[in-house]
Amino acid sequence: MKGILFAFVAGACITLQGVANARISQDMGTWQAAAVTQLTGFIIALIILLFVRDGSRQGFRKVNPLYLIGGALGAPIIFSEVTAIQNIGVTLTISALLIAQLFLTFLIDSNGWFGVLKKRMSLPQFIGIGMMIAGVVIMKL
């Protein structure tokens, strides 16, 4: 249940500031938001790294260093957001988004990619794929 209330709000944090990027590019450019919110979310991780200390600086040492570059994703995300949030609107955006994420999720799952525990994927997954896609071309129309 912990994993799914996260999941939510993950997901709505990631919507609101999708469209406070937006909102904010109008005003100083797309990359400048994205600086802007790279930064600020630095600074707030650290604040809580300060007082919440849950991990070992030793443990850099065993992460794979090509993981360590991950949050170098955030600047092609929120341009890449921010683009379509201004092209297309906020829930088609998010509904794209999502699926994108499901379809890169299940092939993570599906071949075992990262060092996660490899998944097999069956006909009900495939389903709600298709499903999700009809969706956002529903919303479309």
Given for the second form:
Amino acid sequence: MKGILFAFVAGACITLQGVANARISQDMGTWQAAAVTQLTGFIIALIILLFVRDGSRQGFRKVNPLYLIGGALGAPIIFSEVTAIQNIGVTLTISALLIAQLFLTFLIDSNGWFGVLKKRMSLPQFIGIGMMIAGVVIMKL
Amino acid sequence: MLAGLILALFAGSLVSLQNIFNNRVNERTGSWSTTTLVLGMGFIASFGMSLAVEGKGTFAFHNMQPWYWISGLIGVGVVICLVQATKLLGATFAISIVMTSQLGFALLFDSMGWIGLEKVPFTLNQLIGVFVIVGGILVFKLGGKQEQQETASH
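Next up, the form predicted together with its partner chain in place of the form predicted on its own?
Next comes the full complex, this chain leading.
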């Protein structure tokens, strides 16, 4: 039950984040808004890190540098999401975003790219993606 | 309309990539080390883009309301909740609920026009669409076996 509540709040916060970024972008540049929210997020995370000190710093050296700079993707993600929300609203944006997210994860998992465990996708995964696309079409009918 | 959809699809693809990259970092360090690094990188990239696009405007804060500064807190809340939910429920079940909740709140924010975004009128089609998408997420995540074919080759 507690897990379900955490997952529920996480989802609410992810959407809220997109909405807040879109709102802030009405008053300043979208890149500027992305910089501000990520800077405060970074500072808070850093403070928490100083208290919990999880993981060793040596760990970073064992990670492929490509993965270490993955966070930079946050910039184009926020920019695209905010622009999409301003154009087509929150519901359509999140719907399309989730479809692309699941679909690419599905491609990566079935091909074992980036060293992920290769998974065989079966019929339910195709039906699931098909249903999601159908849902977006219904919204726009 | 089309431009908005394409941007949303682009964002979703990048989220998928970022999740995989972050997991790779997480395996070797910890969730707060990872979060700090990810947000730091995101800040540097956004700041750089802002400098390139807005120039000196990057440092213009006259339209800034105080709560903008604390909006970054939301992202930290996301990490705390995601880590706990995944620990308690396992990734598949947790992500199914997270995505369902994301969509539900998206519809709520659109219909209510909270936080000062333009209100998108609620329609029955939107509600049905959300239910069908959630059904799709559940079928995708929980339906059948996503068998592991082989052990990782890295």
